[in-house]
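Heads up, the chain below is alone and in the form predicted on its own; it's given as C-alpha cells.
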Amino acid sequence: MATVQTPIPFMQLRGGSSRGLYFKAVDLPADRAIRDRVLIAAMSGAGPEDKRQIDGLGGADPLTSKVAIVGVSTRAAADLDYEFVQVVVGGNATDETQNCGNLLAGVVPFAIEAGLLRADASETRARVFMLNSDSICEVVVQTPNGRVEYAGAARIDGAPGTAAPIVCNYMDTAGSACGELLPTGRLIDLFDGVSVTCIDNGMPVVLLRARDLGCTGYESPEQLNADTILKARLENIRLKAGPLMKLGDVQRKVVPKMTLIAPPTAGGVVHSRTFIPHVCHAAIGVLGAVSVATACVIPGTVTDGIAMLPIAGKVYSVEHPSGEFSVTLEIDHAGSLPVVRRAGLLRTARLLSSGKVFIPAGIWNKP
C-alpha cells in the first residue's frame, strides 16, 4: 500500500471575519465522499476528531475550518461558480447545507491569483453562483492595473485593520436553504416555553429574544460559551425547529444559527449573539445579518419591540460583540409581507498564502 501523500494546490484568505482554504474545483476528487475526507484532512490531518486542529491547516474554530471550491461557471448567468464548506472542528464532518458569505469576499480575488477569471483594468465585477443556496451575489473588487488590491481604507468589524473594499450584492436570496423565508409558515413559533422566530433570508437563524432565555444580550462570548445550561436549552431549541425550517436532523449540522437579541445599544437597530452553532460567534456571519436584518423589517416576529428600525435610508447595523455589521436593503412593501429584493454588504479579503496541502495516503483508501 502507498504510503506517499498526494499534494493539492491550494490558497488561504482571510475573508471578511473568516478565514478559510480555496480550491480549485478541478483539483479535487470529482467524489464527494473522497472530497470531504480530503476537505477534512486538509484542516484537521489525519486525526480528525482532534478539536486543536494541530495536523491540519485549521485554526481550531468554526470561522478557520472553513473551505471555498471555485470553478468557472457554465451557466450563461454567472461567471465563477462557488461551494462552501464547513468543516466541523472535532467533529470528523463536514456541512454543506449554508453558505458563508464571508468565505464570498475571497471568491473573485481567488478566481484573478488563480486564473479562473481575468481582471478589468480597474475594478472587476464577476457574478458568482452560491451552489449551496442556488442563488447569485455580484462581487465588485478593485483591481488597478489589472492586479487584486488588498490595501485599502475600508474597516469591517471583526477583522483587524483596513483594507480595500468588496462589494457583495445579494440578489433574492429569500428560502436559499430552506425553500422559503419562513419556513414553519409561521411569524413565531414556541419550543420549551420560549418564543421564537425561524427565518432563512440567505442564513437559516432562529432568533430569541435574550430575555427569554434569562439573558441580557450583552453577555461577552466568554461569559455565554461558560454557560453550559443555555447552550444545552439553545441546542434544545435547535434540534426541534431543524425538522419544521425543512432542514431535516440537524443534530450534525452548524444550522440553524441560534440568535439572541437584545435592544440596541449603539445606535443600530438590534444587538446580537449568534452560536454557530454550539459556540458563541465573536461577531455575526455576513448572511446571518442579512436574515436578523430581514426579521426585524417584517412586523409581528419576536423583534418586536426590541429592533429600532431607521427612521429613513436603507441601511440596517446589527450590533454584535465585536463592532457593528451594515446592510443595506432594497425592499418591496406591495404584498403582506415586505421582500427585500437586494441586500448589499461590504467586506474585505486579503491573500494570506498559497502552496499545497499534503493530504496522507490512508485518505484515499477508505470505505
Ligand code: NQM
Second form
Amino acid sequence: MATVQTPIPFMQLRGGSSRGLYFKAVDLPADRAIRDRVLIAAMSGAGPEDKRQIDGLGGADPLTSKVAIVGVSTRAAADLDYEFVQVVVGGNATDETQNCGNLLAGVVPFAIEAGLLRADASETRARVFMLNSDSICEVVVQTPNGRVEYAGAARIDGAPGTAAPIVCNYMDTAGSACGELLPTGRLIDLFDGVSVTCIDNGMPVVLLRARDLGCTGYESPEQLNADTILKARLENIRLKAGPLMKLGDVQRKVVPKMTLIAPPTAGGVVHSRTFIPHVCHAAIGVLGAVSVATACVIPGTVTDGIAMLPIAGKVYSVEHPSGEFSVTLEIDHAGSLPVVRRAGLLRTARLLSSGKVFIPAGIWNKP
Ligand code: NQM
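Could the form predicted in complex with the ligand be shown next, to go alongside the form predicted on its own?
Full assembly next; the chain just shown is listed first.
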C-alpha cells in the first residue's frame, strides 16, 4: 500500500513567551529546500498559503509558528547545535535570517527529553551553538535527579504563572545577522524624514522615536495593529533600511524588527512597541530586547534624551506592552563605543506535547 503521509517525531514546547515545534536534525530531510517545505507543511499545511494555518500546527501567530532544529554539536566549543526557523504566517515561506531567544530556552530541555544530552544531577549547563547567529549561548537548566524540572518560582512577562528558571548567557551577539553592530556604519540614519538607529546585537532592529511617527509609544498593540497608515510608514522605512543593514531585500523576511521607543514609565530604561515586523508584539523578543537595551547604552543613537540608564548595576529593563524584560549586560567601556560582551537573560520553558507530525508523502516520502 502506498504511503500517503510521512510521520516525523517532534516535541512541542513553550519556550519563553513563544511556542514551537522542536525536531532532532536527523529526523528532517538533509536537503534544505525539501526541509523547508516539510516545515511549512507541518506548521501551515500543504495547501496554498493560509493565514489561519488550519491544516497545520502553527497556531496562526508569528510567536507560535516557530521551529527549533537541534542536534549534538560537532564543534569543540559547543554541546548542541540549534537552528531556528520562522514559518511565515500566511506567507508559504520560511525565514532563517533571525535567531530566536525564546525557543532557545526550550532547546536544552528538548535535548535532554529527546536523548541528545545527558542531564547532570542538579543543574545542567550546556553550550548551545546558534546557527542563525553563528554564536554561543550558555544555557543553565534545573535537572534534579537528572530529570528536567519544569515547575518553579520564576516569572517572565508574556507567559502565565511561574516555572523553573532557565538562565541564558549570550556571548558576542554583535552583528548576528548583519555582520556588524551598527550595520549602516552610522548611529543615526534618515529614512522618509524620520531619524532611526539600525542595530544588531542579536537581532536586527530599527529603533524609531514614537513621537516622530505621531504616536506616544504607549498605545496598545491592538491600537497600533489597527493603524494602517503607521504600519505602511514603518514598512516603507523597513524596506529601505534592510539593504543598508546588509540584509538584502527584506520584503519577504521577518527582519529587521521595527521598535518604537518612548521614555520609560515604570522604572525601566526605555518603553517599547516592537513590530515583528508587521504585527505588534504583545511583549518584545528576547534578542530584540538585547538590541534595544544596547542602543540605549550607546551615546548618539535615537535613544538619547529618551532612555534613562540605571545609576548602578548591570540590569537594563526594557518596558513593553505586557510588562518589562530585564537584560543583564556586561559592558566593556575601553573603546570609543561601549561593547556588550555578554547578555544574561532569564527564561522559562515547558514541554507541552510529544508525538509525530504527518507530512503528505508528495512533499517528503521518507525512505
Ligand atoms: O528576539 C519575536 C519572540 C521573538 C523572537 C520576534 C525572539 C528574540 O518573541 O530572540 O525571541 O522578534 O519575532 O519570540
